[in-house]
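Let's start with one chain on its own, the form predicted alone, as structure tokens.
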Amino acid sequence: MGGIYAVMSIGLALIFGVMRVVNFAQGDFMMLGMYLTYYLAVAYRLDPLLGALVVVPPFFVLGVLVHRALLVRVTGGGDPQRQMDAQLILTLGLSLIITNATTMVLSPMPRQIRTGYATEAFGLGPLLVNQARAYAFVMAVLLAVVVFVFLTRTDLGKALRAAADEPEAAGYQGIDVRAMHGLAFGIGVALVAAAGGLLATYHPIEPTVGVNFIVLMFVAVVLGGLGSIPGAFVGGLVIGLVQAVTLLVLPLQLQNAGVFIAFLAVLYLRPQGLFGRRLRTV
């Protein structure tokens, strides 16, 4: 879990790095993820874990548009605390709408991937580790590490951190940065969804499940500092095993309660999170 906690808590630290967009419908693109890895395996036989790097193109097309037809309305330009309550209104109303239209055209009806490796487990001598899971996190490991690669490897990725670090002064050296934020906001749409994809291996999928993920997507990012791709990462990872801690003393319905208290801990101790990046992409 926490290796997919680690992939979501990218993709929003990726935008919000870039951007300075705080993204409420990133849990409902998550949700997307999730149901057409559904109906790539119900149709097409597809398996869940390839379903989630096959919805990656798509959805990174999808949060272009997104971007293009109505993120690039609010962003840029004018008065800074304006254009934060538009962007937070404008998530936050595109979230209930993705949310409500699924539902209806949907309906509500939990659907669920049946895999033979979901109910199986590896034998680490008296451990036992469940497959799903154990795939899910070595695939989520991989995307990280593309993800990292690319921004500090490739010319692209440099012009990103670049837009986010420096607009100004990139839109002197020639870079587009109306055109990095949406390349940034499609990664983001893009990470989340295949986390999506992933997490649907072994989790229930209903119009609704993006909200048991989008407040723990936002600790993560601000636990590992905000903005620092690293320390989204790692972020999701401590919240993965905070939660299964928790779950030795208290019942399921708790299992946040632990996530919680080592993030107000954190804060505590070290209010720039732990990488303390904070405006940073990298």
Second form
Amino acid sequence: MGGIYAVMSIGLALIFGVMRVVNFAQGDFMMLGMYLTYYLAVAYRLDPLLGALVVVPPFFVLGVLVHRALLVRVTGGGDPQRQMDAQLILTLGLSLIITNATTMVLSPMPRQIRTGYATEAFGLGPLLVNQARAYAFVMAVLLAVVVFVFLTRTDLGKALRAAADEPEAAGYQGIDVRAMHGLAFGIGVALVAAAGGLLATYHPIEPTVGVNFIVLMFVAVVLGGLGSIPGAFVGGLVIGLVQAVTLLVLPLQLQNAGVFIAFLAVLYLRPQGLFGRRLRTV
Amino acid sequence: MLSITGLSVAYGGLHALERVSLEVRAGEFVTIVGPNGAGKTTLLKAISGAVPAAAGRIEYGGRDLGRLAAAARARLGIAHVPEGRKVFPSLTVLENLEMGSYRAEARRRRAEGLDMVYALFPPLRERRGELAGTLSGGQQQMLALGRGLMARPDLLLLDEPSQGLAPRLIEAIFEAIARIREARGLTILLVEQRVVEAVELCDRAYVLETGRIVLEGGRETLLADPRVQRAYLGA
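Please give the other form, namely the form predicted in complex with its partner chain, since only the form predicted alone has been shown so far.
Okay, now the whole complex, with that chain kicking things off.
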């Protein structure tokens, strides 16, 4: 579970880090990624683990288009307070529209992909590890590594981070900050859709599934330090771990209670998050 | 090379610049001096495209910059070393310099550019793997200058490179600027509050006060001007 949380949280952190936009529709893009993976599995018998990779390009394009059509109107310049209000209303509205349109078109009925490995387990000494979760975890870590290499080893990735750090100075280096916003949003949406695809290997799919996860994504991102990519990755892993441990001592319905308790403890002891910088250069 | 005519910039109804005209010829070192809040930084930002012009015309290499975005102007060879340095704090020193050579012309000759910057500022080579946010103020200024040079610019805009630095460091930074100029034959437009050093370095200077050019001239003329002596040189 932790690996998938990590990937979805990286998507959210990337969008926030570069654009300073809190994307409430992130959970809905995840849900759409689950559905696309589901239909690929039904129509083409495509394994959801591969389906999760196949959804990356279309959702990247979708993200870039959403940025170009909607988000450019509420980012970059203008009164920051009013921009933030507009961004919240925009992404929340987008979230409501996507959830309800999906309910209307695809019905609220939950669906499930059946894979051979969903009910199988590896024996690791005395431990049993569910195979679907193990494969999904490995894929998630691979995705995170690809993103990390992109951000630290390529000029485009470095430019993305530069635009997040100091947009004004980035412009002076010839970096098109608006294009970087589009790129960040596209990658963020593609990542969360891929995480949805991986989740679909064992989690039921319904139009409102995103709501359950967006909260966890926010917790992971804040836990790791706002906008920090490695922080979001670790934050996601921590949440998965805390959930699993909570499950051992508390009933299933309370598994997120453990997450929030851990979250409050971290915020109390280290308010800037695990990987946050204490001071932001303004 | 750079020709500005009748440039006005307004922030929320306030006039930051009013009908400013100035000229920088290829290979020239021009300085703009003036008190705090005179509009010096705004002028540089208008040239590099960070703030829009309300009126007037900015021509660079015979081309109207008009509504070109900052990134597009940087690609034309204008490098802006901004006030307050604005290095990328969460990138390493090396990554900052690499971003300086983001434009295609500079990217091809990145290794050469790095050698030049490291030769000019040896501390940057030593700390190339560290995050720029951990550098001291003087080193950040070296990095900001180095990043600007990595772009292999035709026109270098320098905004208060001495700001917040100890006197010894200021001297070193100005020395570096003089060396850069000699070695590369760069065209430089410098904005400074430290009038003496800035005017000593330049070929020509403009005095900007409350958004208007009040005086211009060659180095000697300006240093000899009684108004400049009274206001800036404490004579």
